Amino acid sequence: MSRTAKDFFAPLAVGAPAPPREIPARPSRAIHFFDPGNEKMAAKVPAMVGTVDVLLGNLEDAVKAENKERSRQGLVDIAKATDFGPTQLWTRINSLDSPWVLDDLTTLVPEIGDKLDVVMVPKVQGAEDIHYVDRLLAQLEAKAGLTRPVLVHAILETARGVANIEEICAASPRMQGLSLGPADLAADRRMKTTRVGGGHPGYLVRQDAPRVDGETQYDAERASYQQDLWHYTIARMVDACAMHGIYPYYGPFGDILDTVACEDQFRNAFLLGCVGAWSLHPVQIQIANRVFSPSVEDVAHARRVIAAMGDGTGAVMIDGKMEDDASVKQCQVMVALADELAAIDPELRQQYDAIRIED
């Protein structure tokens, strides 16, 4: 770090709000993307407030060059006209090498910085990209008189970004999290897949050939098992985020109609430590809300373990399984998440409260 530790939490511009010392654990199971320049999409935004944890006005990919300014102004208009309540408002700005990104920031922060929770930065290559956005945000916040800093979220879309992942996470106190960007990352790595997220039928392991009478039957029918192309990257992202107190997310799942595979991929990410995923269609909001919320059964078990362990030392047997201090820590993560979600989701609160009463 070029800055000393004592200066790390000092504002980067005179009059800017102090950088956060801790990133709040706000529920963000689904980050739902919409094009603010699309009138049909924009009209649906007010009704979606409260049904999704994060609404993200997309200004980058999927917005044609001739529509960039319209989408940017559309996001300003939507933000000013909408009370987002418990729903967070994020935006994905254009890439830092584009001709639109400077106008994105210099327009959005002064106009709607008081409502904008997170700026998502695409194709982040290293800490230098975050340093640039960090300083610029501080200057704009100071000029606009904002009292709350806008947070920054980076998308991993290049091999260099993955290689520099720890530096990116540590680049600024305003770092909120990271998302996997599988399509651009696949292209940058020269991976041989054209899918947007998810697995690939060719990426597999095959059962060993059976032996009959001492001979290996290579032409025998053998089971194969499809593997996850993104396991390494997600696991590395989760570790880097956990180390720096920020949050990892699965990115887009492009096959909207394959809700079964989408749910499987989201659940893999959830089990590995991700806190949410992108939603490209309302049906994926329902999937993400379900997958990234602990099940009633898991919460009930977690509460039993915490209650049985008392001060958290030693070990106990519950339903034939040994539970110890490490188990308690796992269970505390589960219960804390359930409490956070219950505060914003009435249906989940009712379900979790029901098992609390039964306990």
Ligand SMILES: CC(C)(COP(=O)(O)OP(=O)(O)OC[C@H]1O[C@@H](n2cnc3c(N)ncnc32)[C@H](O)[C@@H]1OP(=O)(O)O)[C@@H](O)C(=O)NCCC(=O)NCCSC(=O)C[C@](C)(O)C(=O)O
The other form holds:
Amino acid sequence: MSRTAKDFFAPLAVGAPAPPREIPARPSRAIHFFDPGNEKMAAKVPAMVGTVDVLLGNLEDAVKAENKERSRQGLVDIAKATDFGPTQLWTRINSLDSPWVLDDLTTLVPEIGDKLDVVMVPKVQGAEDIHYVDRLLAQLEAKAGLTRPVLVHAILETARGVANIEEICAASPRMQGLSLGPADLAADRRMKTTRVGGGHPGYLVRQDAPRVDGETQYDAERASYQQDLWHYTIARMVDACAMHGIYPYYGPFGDILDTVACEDQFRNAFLLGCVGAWSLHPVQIQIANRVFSPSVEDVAHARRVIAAMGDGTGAVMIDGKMEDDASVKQCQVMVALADELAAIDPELRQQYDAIRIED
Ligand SMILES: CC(C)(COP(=O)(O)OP(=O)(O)OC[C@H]1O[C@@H](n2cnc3c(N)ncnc32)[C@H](O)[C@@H]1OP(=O)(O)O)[C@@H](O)C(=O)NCCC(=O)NCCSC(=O)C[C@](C)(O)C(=O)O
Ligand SMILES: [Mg+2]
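What I would like now is the form predicted together with the named molecule, since the data block earlier showed the form predicted on its own; can you produce it?
The complete assembly is shown below, putting the previous chain first.
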């Protein structure tokens, strides 16, 4: 049997901070990955503070095995030397079956646990992985005398992880959210793709062949439409996260030069309910910031509907469309997000203020 309701919010080590009862909706439109052991990348990090919602020191894949210790120490040095202001600091630790993860956690929590907001755990298979990290974090937090718990984020990168998605979300009150890990997930599922996220020209539907004089013209020119390989997994993530009060994220888009397709993939995720995406290169930060901020037009419309709906019940016509109790709730989601973002982004605040409805 899993932990009872009475025990669920109890610290897992004597002296560890109390686990959170609620995960705050902090803006995290772009989770920007950098290798803390790469001098060129690390040098750019201080200037990125305030321009991106989350800076993530990556210790796992994309860091060569021989550089693991250097990257870990690099993250400690950067965290100690930098005032992150409104920007969150996350890390992606090595996978739980790797030889590096224990040192990752036993180094990072005592050294910079007071600055780390979230630990991202790769290749999570089920609740047992979260339970392991949860207990270890509590022990390390207690030993280090931390007063704020470090939160946990799981990457969905295996078929078993996707199948166990609900139990992963429910495994600990520290759970902050989930990201899609499309490259490892594709390999684990034996999908026949070789890309890091994004679409594939072979995954499509084709218009029916036209019929002329009772004959089907199979050779005729027909439109085809590329489909989204990740729709099913993202939709599952969104439901599981919403059910548990935590946050879903689209993961990486590896075709750095294709900023147009990156924006499309991010926008699909935004519309489906994700709150952010990963950025692998500085050019992707602006894309995520733009896509995961509601448009001025959408915010203006949402405010009009809320104003017209009074106490939020009944039905009204606005611009020829019916609005009612349910659509006002959608508008409230949009306005709440706009308010959260305006609180940390002066440019957005100005844009959203310019279209404010006067009382
Ligand atoms: C793609 C790469 C190789 C192109 O790197 P580059 O140097 O060739 O690019 P560039 O355009 O020439 O870079 C221009 C400048 O920006 C710097 N730069 C470049 N990137 C960054 C960055 N992220 N943060 C800060 N600075 C950066 C770079 O060092 C350079 O500095 P310089 O002008 O002084 O020479 C490089 O951007 C990179 O390594 N990015 C991070 C990759 C990464 O973290 N991958 C792992 C996440 S995805 C994943 O793991 C999958 C998943 C979820 O697990 C799964 O689906 O299974
Ligand atoms: Mg991966």
